[in-house]
Amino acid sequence: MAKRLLPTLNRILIEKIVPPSKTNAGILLPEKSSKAMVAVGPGARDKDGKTIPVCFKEGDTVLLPDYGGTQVKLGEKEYHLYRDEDILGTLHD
């Protein structure tokens, strides 16, 4: 059974990508990794009921702190739930 977690308000689910450690000719790599946005809740309300909506969207790679988010495992797969006011920027190539 699959299973899809969507987040809600302004939650955004992450998953890390960690990129290969060695290179076709052998060499090794020092381990870096992203984190790519799986999905995205809808936004936080407003004191007047209005959506809000997360400036980011599903696809995204972010920077994020050190610590905080909350740790989900779905199947053999590990993400990490943030806010979006958590996220410390987008990276671009």
Contents of the next structure:
Amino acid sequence: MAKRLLPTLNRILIEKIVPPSKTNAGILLPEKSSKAMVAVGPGARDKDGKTIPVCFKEGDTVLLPDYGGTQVKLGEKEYHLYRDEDILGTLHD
Amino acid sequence: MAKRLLPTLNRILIEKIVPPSKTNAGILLPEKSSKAMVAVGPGARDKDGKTIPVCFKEGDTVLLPDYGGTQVKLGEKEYHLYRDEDILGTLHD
Amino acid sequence: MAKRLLPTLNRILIEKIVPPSKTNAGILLPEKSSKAMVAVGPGARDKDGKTIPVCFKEGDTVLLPDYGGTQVKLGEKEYHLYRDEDILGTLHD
Amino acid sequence: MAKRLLPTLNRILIEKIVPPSKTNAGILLPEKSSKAMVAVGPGARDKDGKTIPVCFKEGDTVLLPDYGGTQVKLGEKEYHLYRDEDILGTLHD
Amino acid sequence: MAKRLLPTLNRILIEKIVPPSKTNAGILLPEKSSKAMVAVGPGARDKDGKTIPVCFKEGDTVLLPDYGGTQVKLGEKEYHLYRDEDILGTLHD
Amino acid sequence: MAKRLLPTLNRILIEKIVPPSKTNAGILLPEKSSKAMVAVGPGARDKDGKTIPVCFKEGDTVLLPDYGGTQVKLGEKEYHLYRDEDILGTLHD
Amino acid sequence: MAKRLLPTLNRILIEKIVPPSKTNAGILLPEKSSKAMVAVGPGARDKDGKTIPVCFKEGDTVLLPDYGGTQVKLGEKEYHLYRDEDILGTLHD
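Structure of the form predicted together with another copy of the chain, given the form predicted alone:
Whole complex next, starting from this chain.
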């Protein structure tokens, strides 16, 4: 059974979501996967030990860098951990 | 359909614009492309976690370094992400 | 006889626990080991020499990075020391 | 047509000027070019995000290091960008 | 004649002690040596020049990293100097 | 004609002086050259942008490191630029 | 004639002293040389430009690291310059 992970500091747990997508002819094609945040750490600490809140929230869809991140397996599912500062931006419709 | 990207921290989304240009003989030649800012992050954080505002605004035309930046594809269009401190200057007529 | 180790600064003493696990047929299989914290240092010091408390407590089950940590032998048992900032997150049911 | 560049942060736009020079016999020889500042950025930011003013002003003649700087072409003319901290000194008659 | 060394800053003078140890059959075997602190520096300085006291005291038994430290000979005896931040923890019965 | 150089930040302009020197037999031998400060910058900036005054003054005779420094030619004369922190000490009779 | 050197910042001028030493049979053997401080700089500067006093005084006998230091010749005598933070400790009888 998958355990729930609470990331430390400014780490963010990311799950890749492959949404269904359709061609004009009605054939389903895998669209380039978007990423959703599953869990967000409390934030890094500044030089005085105070926590700097992470500027993301659970459920945000984000653009990730091509490299980096740590692969994590919880139960059967696969996730990735990123530092908040490495996330390129948030995606909106 | 292209999603809208809100860059994080001091990242800036740049779009290359190739304006039409004319020779004396009236032939259109591609001028060296200028760059326009499409979206600007809120700014990096200082050592206390406070945000340092980015010194650019959407629509600014900028001079970019020869190297660096991260290529980003949103829908059919291609963009580049730069840190504000890596942008060399703003261009004015 | 094993001595008790009190870690310094933000070091954390980790013990790997291999819990018993059963297949459907009732055969015991070693599950991927979880990690429990045995002892937690007082915390790193900030730039003014003040202690930044460690954000873990004894008994927490944690997710560790694939690399890093220092192997430590106390009496017959084997432990690992990690810095608190290198621990990826805490695991909850 | 050359655009005007406003440098960012502590960047400084330098133009090399080759002044006319005469030998005793009246023959013009190229003197080692002096450098004039064309445009000066507002200044780098300190650790709190405040701007540290650049200690040069437009029109200053400066001594440049042998290496470094970024070549920039604006219209037909060629310039160089330097950080203010890399400029060795100002020249006076 | 051995001189007494007062370590500077956060340096700590360590002496390796090989205590006698017995097997069940009563044969003495060398146990893995424990380390005792002989002299402790006043502490490193923070960024304002204030001293950050060392979190050890003379006589503490400590766990050392496998690598690092500076070998020092005072008279006939051999010691090692470590920085306080490199010491893994204190050992207690 | 030599221009006057005002060094920036904590740079210091040094001129090597080869004073005349005599053997017991009255033969002049070149003594190892001493160095005199010709011009002193205002000082480096601290992290808040404030200037930290240079702890030398024009005319000081100094001991230089064997390596480092930037060679500078002003008119016919040759000088060297050093950072104040790289100068080993001042020499006094 | 040897000039007097006043070291800058936290540099310390060290002179190696080889004291006479006797075997039981009365033969003089060179003892491992001790080091005495000849001159002490005013101290390094902290991040605000304030001087952090050196924690040694002229005449202290010190333990030096095996590597590092800058050899300096003043007149006929040979000295070494060290940063105060590189000195391992002070020696006392």
